[in-house]
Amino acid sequence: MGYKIIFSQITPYLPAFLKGLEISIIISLIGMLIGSFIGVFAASGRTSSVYIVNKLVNIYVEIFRNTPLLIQMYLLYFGLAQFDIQISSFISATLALTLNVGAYTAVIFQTGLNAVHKEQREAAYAMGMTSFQTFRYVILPQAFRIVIPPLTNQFISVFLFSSVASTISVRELTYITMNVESITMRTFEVFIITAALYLIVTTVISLLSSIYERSYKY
């Protein structure tokens, strides 16, 4: 006998999977928001003339860009546990999205920063701008256009490889699955759900990234 979709067993587990989807997204969001904040700032590090600070910001970056998330989660939960340090689920796994998200937007808006013609900063000094100022009112707004798209990129893929805080049992999206696929066995109907909630996120990121960037166009 065939395998028979029954999506009415699921069906009262909607809410488990909406609170999971909310755990993903707000693990997502801040690691992205924290994550570009720290990207700027190494952006800079990674320009800049100072010995030391361009050797650390460079040996974060390829810490981190080169190695798994997964095991960067790992590190933080169940490693620093082995020092008599206890960090939460929820936290170390919102830590390792920031720290990673760190590394890969410093490249990013180093991308956006070289782009921006020498002659705004040389302008901005013209006029009486300090380093600070010049960066902040001058080189940064027209860096953060050019960088827009691969910035949502990078949040589609935060918000996609957050699945993987699920295995050290931070109760997001992935994990509620999980869950509900061994109380139902209803593997089919469980992950088009799941499926079907990731797919209605990442859309709705990818058009307000659309909206945002023609904005500017006029």
The other form holds:
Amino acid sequence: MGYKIIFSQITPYLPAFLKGLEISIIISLIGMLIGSFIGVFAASGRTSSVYIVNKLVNIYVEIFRNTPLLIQMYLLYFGLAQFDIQISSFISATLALTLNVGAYTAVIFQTGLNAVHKEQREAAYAMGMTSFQTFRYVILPQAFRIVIPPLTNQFISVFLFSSVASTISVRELTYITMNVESITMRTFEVFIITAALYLIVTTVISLLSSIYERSYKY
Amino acid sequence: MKLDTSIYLLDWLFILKGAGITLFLCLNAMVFGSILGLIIGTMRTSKLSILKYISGAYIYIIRGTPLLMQLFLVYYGLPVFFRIIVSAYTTALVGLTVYAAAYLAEIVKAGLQSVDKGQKDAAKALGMTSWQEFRSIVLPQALKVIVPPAFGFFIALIKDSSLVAIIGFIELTRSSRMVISRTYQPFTIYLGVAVIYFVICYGLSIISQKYFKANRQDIPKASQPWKTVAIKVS
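Given the form predicted on its own, corresponding form predicted in complex with the partner chain:
Now the full complex is given, and it begins with the chain already shown.
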């Protein structure tokens, strides 16, 4: 083996790592928040009785669920350049991630909405609630509790797959890692730091979710 | 002199060949990953706490870090740590196998735990050894639960395998990049590649829906996708 672990060469780059982590988190937060928003609409579109809406939403969901995120980013970043449309790498990465999350969360929200018993809706109507009130006070709170674990997983996987943005040169954590690796050639140390940072964030996300879930138990 | 930037049929055939290589790579990674995943998943349900912790740590680390980082680690790590230079194919295969094993181990674990305890007691009562019990009582019943989500993971693996293009293995994504560097028509080519990925993945998901619908009733919660992807913090 003969490989000595020396961390001293890496220490000057630690702020760069944290900066990269910050961008990773920002990208995944934007993707997750706007994506979930799209997901709720897409979920109600998938259960819609209007044929065209239903079909269009289904096509959107299936396209984004069945193609790689890398190709989606390439299409936005390199592909649109063919028509002289130039968007920055950060925006194309975030946009691709957001649309991707939208498709995945649509399925999650749909399962959540379907899991609420039909009797709940009927009972709410029997109490004289309007359909908005039923959705807001009866269906949504119950569905939300069901979708928390899969949404957490989605968030974790979005955070991990935000690393793909490094391929279109967004300066997030993986990009910084590769840069520092090529400057210092300390492969092992660099990857230990990156792995640790990724693990910390994913652990925190799942911890927060389990705390939230526990507080919701009844 | 004018450069010829039109896309020929041969270019598409070259990309289709890349699709074949992608499928071949994923099938191999799936086979090796399943073997490794079965071992690690069984370790996870073992009574020995050391086996449990080792397998738990493996799953935790692999599922808590991005695939791209793991691929880079294999790509740069193998020559640095072990002083061996391997082909791009081996690098890609090792990376994807390590990745797949962790996810499949979690699926295997859920499958093994779904087998009713009474079955094991009955096997013991019949005088079976623990290997016989595992081999002919627990595993066949667990497989019924394991196969549908494992197939779902295979579909995800095909999409994720596009990342090995970045470490230089010439598969579907990489071959399309090679065609683009001559034709300068990224949108057309990447759209075509997206269609190829879509046909493969959507086709496979329809097959899985048809094939696994029959015994969906007796699949317990363990096979729900989010249950098998959950990172457990204990």
